[in-house]
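In structure tokens, the next block holds one chain alone, the form predicted alone.
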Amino acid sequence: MAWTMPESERAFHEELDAENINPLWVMHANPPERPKLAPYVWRWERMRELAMHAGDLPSLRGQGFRRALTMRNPGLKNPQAGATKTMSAAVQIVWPGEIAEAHRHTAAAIRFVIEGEGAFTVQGGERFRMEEGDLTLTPSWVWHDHNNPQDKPVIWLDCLDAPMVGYLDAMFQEPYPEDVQPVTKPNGYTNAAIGNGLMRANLKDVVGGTLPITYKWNDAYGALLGYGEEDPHDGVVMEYANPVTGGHSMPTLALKLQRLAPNSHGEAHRHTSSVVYHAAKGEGYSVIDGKRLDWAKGDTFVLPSWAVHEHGTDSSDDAVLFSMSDLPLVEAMGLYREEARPRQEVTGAIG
């Protein structure tokens, strides 16, 4: 809709501006440019190199800081931006013998182990051992600390819904009185309480419908192999189910694992949720809005909302993608939509 301000009305519009009022007709005629999320990839080889350097920084030794490298989406043009408008993603390294001090925050967090084993996290008084491919949830406002008693570093993908929580001015954080919290529950307590999804105890103390829980890689990947039914777009895809609600993994985050069969190419589609992907196994490619992004184990990349995309692999072995999306938020607002699209012509490359 075209609209041009007459010179005779300029004084009135200046009055509105002085009162911090925006006339809607001007905004419709000249909509402000909003930062647009960009598809982007952070390569594992480089991220690991930088993480190892961060792990060896003398200034951080014994300080309890999180040695995390937060991924910033270049399309958002903000030095404090996350990987998407709603989610942050980082590579965090815990150096041998190091303790990341206990604290809690209103942002929910997840850890997906990329390299190493033998470190553990304590979540709400329970110790969880961390091994490659394991996924651990840290619900909102649960005390947590990390410890690596091994002689090699452990590196994981560290993601939060922090950008969304910060946008709502609901971000709070509190340190624990000590460096580490006491372990008050036996190993395996939470997983035993849910009986592998078939039986569960009376979980009265669950806050926000989410448990601090670990999903083991062998169980998750084994489920993909055992299920076998393929989605035309995403291959064999399964969600890390919330054992309390039966719904999404967390109130703000949907966490999934998908397997692409050898030498396969899925159909294209798009949806109104943004996604952070992490290549957990093998190698493959994604075509995003006509541009091909080749990825391999350890790489992390972003899919913007409503971007047409398709996944495939040219390998004789299968490939597995771990993903985190803001789907629960979009669904809660009644804004989710999905649309099948024809396969794309590749016109360029990403990364």
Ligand code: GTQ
The other form holds:
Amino acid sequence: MAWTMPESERAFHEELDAENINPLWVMHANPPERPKLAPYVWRWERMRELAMHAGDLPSLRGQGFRRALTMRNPGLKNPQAGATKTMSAAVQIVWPGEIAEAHRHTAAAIRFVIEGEGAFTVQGGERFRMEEGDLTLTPSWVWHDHNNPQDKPVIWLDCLDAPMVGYLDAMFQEPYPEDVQPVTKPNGYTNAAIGNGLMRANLKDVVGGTLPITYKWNDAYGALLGYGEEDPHDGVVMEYANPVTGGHSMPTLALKLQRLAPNSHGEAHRHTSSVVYHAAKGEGYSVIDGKRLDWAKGDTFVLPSWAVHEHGTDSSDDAVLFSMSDLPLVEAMGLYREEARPRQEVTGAIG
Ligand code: GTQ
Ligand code: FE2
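The form predicted alone done, now the form predicted in complex with 2,5-dihydroxybenzoic acid:
What follows is the entire complex, opening with the chain shown before.
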């Protein structure tokens, strides 16, 4: 099928245009250009340097701001873009002695600690103390404030479903009336109420099927070591389970941890979920659409939907990737597809 507009129909087409109507045959003849998500890496060495600078900016001192550096995907050509079309990611530094004021929003968030220990997030009246490698969930609409009473900065990775929530015009946000919310529950209360995911108390205040909980690094990494069965693509991979539903970590985000064995190289595939990866341990590489991306602990990188990819490590030590994807959304829409591919020839590098 090919279509070109005859001069005799021009007046009709101009009428349509003037009335904000796009005829489908014209759109097919001139398909709109969609900005394409780029595979991209934000290196830890540089992000740490920038975060330390941001942590000490005089203009922010004592103001209760979040000192977060948001990663913008350069492929999206939008100054407000997130790391992917559906997810935002940021490196946040909580400076010693500082608080980030309490607020809540409909966007769901997670924090994965990159460096430091002893800062805590108060969520739903409970303190969640965080150490390196720990993951904390901040479900939609739960009050949260951050606090670092230690003498060293704590730096973590934030990830939110904010671009998706914004796209749906469902973003609501409000400040708490005080700087911080009162602590009304003992430390460890919510995690204790889900007894290692095997036993469950009668939970009354579960918001949207997600609890504010912490997954300790030793438990998550230990689970990979304990299970040990290799996926052809992802090494030993497990999802941070939602202990209430048994399903994805959060309604909009799937959070996974994968262990690549020393000197291993996985098979290639592609799928319709986009992923933000964060190197949690060791060093390795990913080949994305034929380009090699070498990564090391602390680096954060983006895998676009439907990009062919394979992971490996040349190290004699294991490597661990933490990842966040929009898989639950894609599945909910019935749009998930996955395809095994042959190993790729490397024709260039990313970053
Ligand atoms: O720490 O509450 O990176 O509300 C973006 C939005 C962090 C937070 C971000 C947020 C937060
Ligand atoms: Fe927040």
